[in-house]
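Single chain ahead, by itself, as structure tokens, in the form predicted alone.
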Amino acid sequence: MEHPLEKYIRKGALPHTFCAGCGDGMIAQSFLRAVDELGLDFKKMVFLSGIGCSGWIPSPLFDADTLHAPHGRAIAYATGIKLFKPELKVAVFVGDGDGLGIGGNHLIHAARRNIGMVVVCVNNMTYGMTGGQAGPTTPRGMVTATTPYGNLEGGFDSCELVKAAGADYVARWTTFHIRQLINSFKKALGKKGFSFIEVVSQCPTHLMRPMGFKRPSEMLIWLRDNSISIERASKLSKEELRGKIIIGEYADSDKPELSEAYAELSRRMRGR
């Protein structure tokens, strides 16, 4: 019996390339379930990804038009595609190092422009593909390949950053909160403007042992126990929120979208 999501998987793409216990497969399935439940035409979607573990989610897994962009440049490529083909639904998969570190400037300005795309940021709190170095979201004190005595830097809050830049929809979940994640994907895919969903995910290769875990399932339990809703977080102090993952919807609006504005301008100019 064929799996209901098998029609979205490129022939020959399985078995996948994710490490055993990685959250990328959970995120891929959640996204495809959202597409399936919405009844979207997969052939009218285009997927982009950067360099990193999360890049293997759409490319080569998804049986659709995909583009594996240079490190940190996936959102820039997606912007060009959306402006040239505004009828396409564009989704970008980036990691925290790719999308927030190396490509952070593109992220900010895509949100500011409210260009119509869904950006999925897989945050495993490290540069997972290149050896487990500390990145822009690595928690203070965490042991990594480049911070063997604990990370001295503070990671920034990507959801607050993208919300302040002007995105239509912003949310954060973890790989433990699968149903909430699917619902957020569905909402984001229904938006005209810029949507950003951060998914805090487990890395069984580079973070499991430094964090003191023996199995990926223990990391999932840690994600569950350290998550707190945005509503509850609003009632707590910064000290009480230290080390917590604040989950929920940060922004939900419907502002003018850039590619539609360009299309309207083009129609006006041709009519002159």
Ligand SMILES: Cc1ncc(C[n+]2csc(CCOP(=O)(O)OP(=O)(O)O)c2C)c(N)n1
Contents of the next structure:
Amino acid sequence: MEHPLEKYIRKGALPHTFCAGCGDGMIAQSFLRAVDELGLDFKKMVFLSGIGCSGWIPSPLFDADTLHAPHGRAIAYATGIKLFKPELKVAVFVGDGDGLGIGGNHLIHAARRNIGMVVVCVNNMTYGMTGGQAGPTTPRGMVTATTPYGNLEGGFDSCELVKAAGADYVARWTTFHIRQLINSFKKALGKKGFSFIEVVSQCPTHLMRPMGFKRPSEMLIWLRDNSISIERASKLSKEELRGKIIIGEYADSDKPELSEAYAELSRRMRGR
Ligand SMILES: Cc1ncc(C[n+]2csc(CCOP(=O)(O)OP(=O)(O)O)c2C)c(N)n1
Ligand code: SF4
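Right, the form predicted alone is done, so what does the form predicted in complex with this ligand look like?
Zooming out: every chain and molecule, the one shown earlier first.
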């Protein structure tokens, strides 16, 4: 019997390329479940991704229009698509390196413009595809391929960053919080403006041993035990929150959306 989400998977795209225990498959499945529960027309959606393991989530996996953009540039391509065809639902999958490192400027300006797209940032705390180097979200002290004595830098709080830049909807979950993640995807897909969902995820291939774990499931338990809701976090001090992953909704508003305003202006100018 066909799996209920199989209709969204491109023929020949399986088996997928993710390592055993990787969070990318869980995120792909959660996103498709959200699409399915909303009853969205997959053929009226466009998916973009940059270069990185997380880039393989929509492309080649999703049986819809997909574009695999150069590393860091997926949001720039998505902006062009949304301005040209505002009726399409646009979703972008980026890694933390892709979305916050090389592509960080595209992210903050897309949020500032409040252009209608959903950006899913897979934060596995490392550059997975290239061998597990430290990146913009690697926590202070974490051992990676490029920080063998522990990361000396602090990581971005991407949700605070994107919220401050002006996005309509911002949330953070982990691969342990699957139901909350699906609901958040559903909410983001229903928004007109810019939505950003960070998913803190596991990269067993590069971080399981440095983190002192033997199985990917132990990384999920670590995500569970280190997460704290944004409501509880608001009552704790900075010291109590050190090393915690603060999960929940950071922003939820309905500001003017760029592609709609652009289309309206274009209609007015043509009518002259
Ligand atoms: C312009 C450019 N610079 C560097 C690279 C090499 N590169 C490919 S993937 C990647 C990092 C991927 O890390 P991330 O975006 O966090 O995604 P992940 O693989 O962890 O999902 C890098 C640096 C590239 N492909 N293009
Ligand atoms: S290297 Fe890490 S992020 Fe990439 S597929 Fe393997 S487990 Fe996933």
